[in-house]
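What follows is a single chain, given as structure tokens, in the form predicted on its own.
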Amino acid sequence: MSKRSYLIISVIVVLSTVLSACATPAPAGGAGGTVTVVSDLPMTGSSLGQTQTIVNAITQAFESKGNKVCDGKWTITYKPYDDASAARGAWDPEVVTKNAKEYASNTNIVLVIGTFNSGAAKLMIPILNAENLAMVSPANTYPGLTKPGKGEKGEPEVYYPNKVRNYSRVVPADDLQGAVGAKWAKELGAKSVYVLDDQELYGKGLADVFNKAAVANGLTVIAQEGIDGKAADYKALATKINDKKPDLIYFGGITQNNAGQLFKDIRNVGFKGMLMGPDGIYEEAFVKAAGDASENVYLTFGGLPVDKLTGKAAEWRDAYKAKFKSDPEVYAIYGYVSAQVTMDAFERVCKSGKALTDRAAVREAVFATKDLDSVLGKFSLDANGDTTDTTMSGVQIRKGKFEFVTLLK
């Protein structure tokens, strides 16, 4: 090689080094693009009144940021999915499984807001876990989905085949709700209770917790019994219970498993005692289904009723009403908070220099949620994916309206 050639090559190498050193670093979070967030909720049947307000709130949250995150580099496309079927009029295992497989295979979907029903979560979590796809639920409360020793044998590990958690929720679990419900029953003056459940994961799990807590609080549990959620009527069961003369009947379950007919038949046989249920029947659909039998029913709920919200939560409520010209139901705000968790996680993924299409990075960011300043106040997600917000309320139905009674501890 000639000296002249060597000199030219040396100059090129030096210039390349200088130019590389002066080059602008790659933007955090990659070059940007579009990612999809889906919600998975029952939107066929009587759940629609509740779930449509959740979808509205999720839409509201994303639109408040122009559907953009990471300094506008990434666009969020939000798509609501229905996991119910017309045949069931409620969430359908076949639809849930079909949806989950679609989410898992579509790599542009980076987070799922859902599910609404804990039984649906039981089916969906393992499918998404295998693909590192994060879930944030605005409504699931069954403890066994996340908490060791709080559910059935093998739970929650059985839902996480890759040994890493991908499921979280922004509502308190039923090990809290069932316990405060039993304590409240005693405070209301009950000495004996009859416990019913709809035999689903959520309903039976909640009834089991209530049963155990009732005994611990000195109440007599006459019996616990599961109902057929598709039965034409419950007259025989109602008559049997009425003959036992419990002070309070507790139902663990959801409206869509015939709760309205159950409460009607209980009242129609002449039962004069107290009736109590969980957040699974805290919806207008229950009042409509039960009619006069819903009057004076006590309900427990994680959080505060919409009309009792204050501060940022009240501002959210008023903005919702202005935007959608209707009142949000009780779980709507948790849809909004789920979207806030999502966007906060996305921002931190970008700051780490990773792309939002990196599902593992998104999942890790969700589980690193700490002191998020949401519309419900600051909260974190623990290692199990559970919220540190444990506010619980006691509500009563009076003249067809849900009226706040007390905070429950």
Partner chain sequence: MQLVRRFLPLVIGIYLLLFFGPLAGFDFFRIVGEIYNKPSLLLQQLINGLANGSIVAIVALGYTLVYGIIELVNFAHGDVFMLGAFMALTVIGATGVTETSTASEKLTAALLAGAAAIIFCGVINVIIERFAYRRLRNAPRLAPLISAIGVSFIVQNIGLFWGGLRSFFPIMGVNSAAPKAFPDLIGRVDVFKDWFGLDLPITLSTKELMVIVVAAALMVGLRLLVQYTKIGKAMRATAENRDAAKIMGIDIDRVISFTFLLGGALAGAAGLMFGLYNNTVVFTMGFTGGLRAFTSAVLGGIGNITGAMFGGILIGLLAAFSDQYFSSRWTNAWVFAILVTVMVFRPTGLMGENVGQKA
Given for the second form:
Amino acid sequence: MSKRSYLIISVIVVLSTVLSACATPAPAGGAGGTVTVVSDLPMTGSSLGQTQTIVNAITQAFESKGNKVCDGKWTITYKPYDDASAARGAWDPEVVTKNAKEYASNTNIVLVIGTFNSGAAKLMIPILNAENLAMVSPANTYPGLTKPGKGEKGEPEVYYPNKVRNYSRVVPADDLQGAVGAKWAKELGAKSVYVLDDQELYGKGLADVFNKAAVANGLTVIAQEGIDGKAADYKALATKINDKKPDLIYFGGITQNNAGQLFKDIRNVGFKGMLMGPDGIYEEAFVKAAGDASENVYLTFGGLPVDKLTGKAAEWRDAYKAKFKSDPEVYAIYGYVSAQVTMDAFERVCKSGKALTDRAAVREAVFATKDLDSVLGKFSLDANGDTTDTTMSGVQIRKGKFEFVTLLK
Amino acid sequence: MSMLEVQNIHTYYDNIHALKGISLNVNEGEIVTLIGANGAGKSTTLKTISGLTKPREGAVRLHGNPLHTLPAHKIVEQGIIMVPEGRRVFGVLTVSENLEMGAFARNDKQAIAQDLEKVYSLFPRLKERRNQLAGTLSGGEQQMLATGRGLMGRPRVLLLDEPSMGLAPVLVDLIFDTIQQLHKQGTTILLVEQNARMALQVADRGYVLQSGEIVLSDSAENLRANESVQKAYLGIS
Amino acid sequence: MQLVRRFLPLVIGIYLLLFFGPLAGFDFFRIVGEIYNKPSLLLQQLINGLANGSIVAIVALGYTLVYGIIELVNFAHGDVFMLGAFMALTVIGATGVTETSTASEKLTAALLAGAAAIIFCGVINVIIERFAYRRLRNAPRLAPLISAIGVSFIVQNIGLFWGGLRSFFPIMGVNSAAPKAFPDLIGRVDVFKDWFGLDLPITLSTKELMVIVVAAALMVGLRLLVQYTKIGKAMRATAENRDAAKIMGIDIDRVISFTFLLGGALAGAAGLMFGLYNNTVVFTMGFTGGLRAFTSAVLGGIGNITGAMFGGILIGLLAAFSDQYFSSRWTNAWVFAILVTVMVFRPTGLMGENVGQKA
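Could I have the structure of this protein in the form predicted together with the partner chain, to go alongside the form predicted on its own above?
What follows is the whole complex; the chain from before opens it.
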């Protein structure tokens, strides 16, 4: 290396040390300063359609307050992280763990908005739990993350080595979604169902709940099977299912696990019955991937479709459209609400006279969220960190568009 | 000027100095033999001429044109054909396909067909077995095939590496008869042999190699008469 | 004693199968019963498996050709196959042909796409060999292998980037990594019913017919090329003994380049076939598709052309059978269990390796 490059490098090193010292002044007590909030979402891969609108909405929420809280004393720096890798085209366990360790060790980070995939949450929660770092998820729906007795044995305690909860979510969990799905299937006239899942935490969890609820509702469950989300095609499986002639096929899974190909092959072998899926395939990418096979597919999800939003939510939607010149996807509003929960908690921490850099105080404040007047209406977070909001919608894809069909209870 | 000239070549296998400045020449129409003990560098000399190994120093020239700068397949196009040690016939190819490979660098279809007939008349056994996989031939048949395959390239210089190795005496005689026939037809031959007695009988001149260096060079007649050659290579004491 | 030792793994295998098989869907009597009750379903699944296996086999040929000649597992091959599918999709997008176009338009578009994919993948593969493998040919085995893995990642990322160029190629859809819909140019016409008026309990669609016929033609073509042409013979000679080939006047660099060209061209054709058959392409398909194909090549005996075809079709059939009679959750486990079993008893694969008899 030449002398000159040594010089340049040393200048950079010195400058960056000085600058980073400026950027993070050590705040004394409640005097104010800067804290970092990060979001942890898969930004590489086909989830990007969803996650980019979530990041936009979070940015929008913080910017609406000028990135300031506590009467301008504290500045919020928002930094979106990517937990996916190009190699997988979806969330990657390795990246999730690496990110989590980084959040844990960077004391300036006081809250994580994430994750998007329940499997990723499983890995991240315990790491952040040990460091008292609060999480607010805009999208995880696997029940076992928070609800005792709704997931596997030992859940959710295994995620909280510290014995104190640090993880909350602003979306209704799947024990609701799977259950209302099964009920809806019955209302649609199905007598027998075939259940498929993508063998991931989210998908299999949902499918299991759907399976149980279907039986409870008097439907015949012919079988439940898992698919390989990376297989080239599913014609053999589809041939088998078609031979059993179920009235409805339910798929618990996400678009990224080849849902498009699965639905195509099911229609390809001549299956004429109904198809249903969860919010994991409630996105534009699924319609594009499945093409004609997405037609008439029934979908369930928490909340309301973007174009059915009313009141404050509608105002938010219009502001979003004006700012980003595009439509928000379904989860974007939960991103906005996550940021609202964050800022609300920060305000209360300040009022108690503590500094925002006090992770334990922030965590406590998040769990104390009560009657927050969000764009989704008023809701609270319970002791498990779950939202009290349980609005669920049923939609159907018609001519490539998501059409609202019914509210599900 | 001699036809093939090797000037002071140094060849290495990784860090092993295999050839330490070999110089030799072969005149048109001659049979020249290299004799020496195992590991003296005889085969390496042939490999260096044919381009399979490259000399770190020195030069190989054909009619004054450098060969050592060319890749092996271009050297073949110059008419330098090697019949390698241990036959190296293509076991998964048939006998006739092997012979075809020998003529790979040529495009004169008619002449190739004529040469094929020539080889078959030279070695009728090969004709009988032409559709058999070469891997199934006996050692002697494989040597015939390797030699025939070399001839299919219409050699200007034929490099023969241990053609008699591992063969029954009858076959050794056959191979040496063939060498003499080729000699009569005007083919230039550089012959490497362990069987120094036979080699010196057919050759015009010879070189004696020892540890990568030439220690003696003379006419075949004189070499046969040389006492130290007799002792070391001809088994006469 | 010798006998006991020889068959011990077999006995242990059967034992394991009886005990753990049912957990993974292997229930002998149920399966026999199902087949007996509805044999047409088995036939239908064989058709599914044959079509799938045919595509796998064409990709497997690329692995086996390259391994046969330079003993390198070309990990990037699956990703080149993915690029072929992307190229075909791009060309079809550019022609503007869709499901509703006329038959002759569709045929023209498919042929154009095929030609483009075949040439493109062939050339890419030659370039990969030239820059990533050639200089490492005499290096320790691990070096080109690592290089191949690196190239695989690079090519995969090229696919990801390409998939994001929707402003140039609108057909690429929503976002770079999303699965892309490949226009269904063939359609599903039931050959038995609609062409021959036969009312059979099984269906053979034009799609499966296309895949099986094209794959068979490619395999026969390759077989003839390797067996009877001058370059084919030079390939076999080079595979067996590189030095001996050199002194025949064979330019082995050219022969190796040609082998990569051939493998790439097959991958390009397979890419188009995959797109037309499954109607979805995604940038990760090369990795998973490649894995199956590589497995097939090993199963058949790597380096052995017939073995690769056989292995590919066998794996396709096996996967379809497992999906029907075992459980799709366990299909991959079954496929690899069979592979392991074959490797234990025949380490060189079903048809035997074919990398010459190097001394």
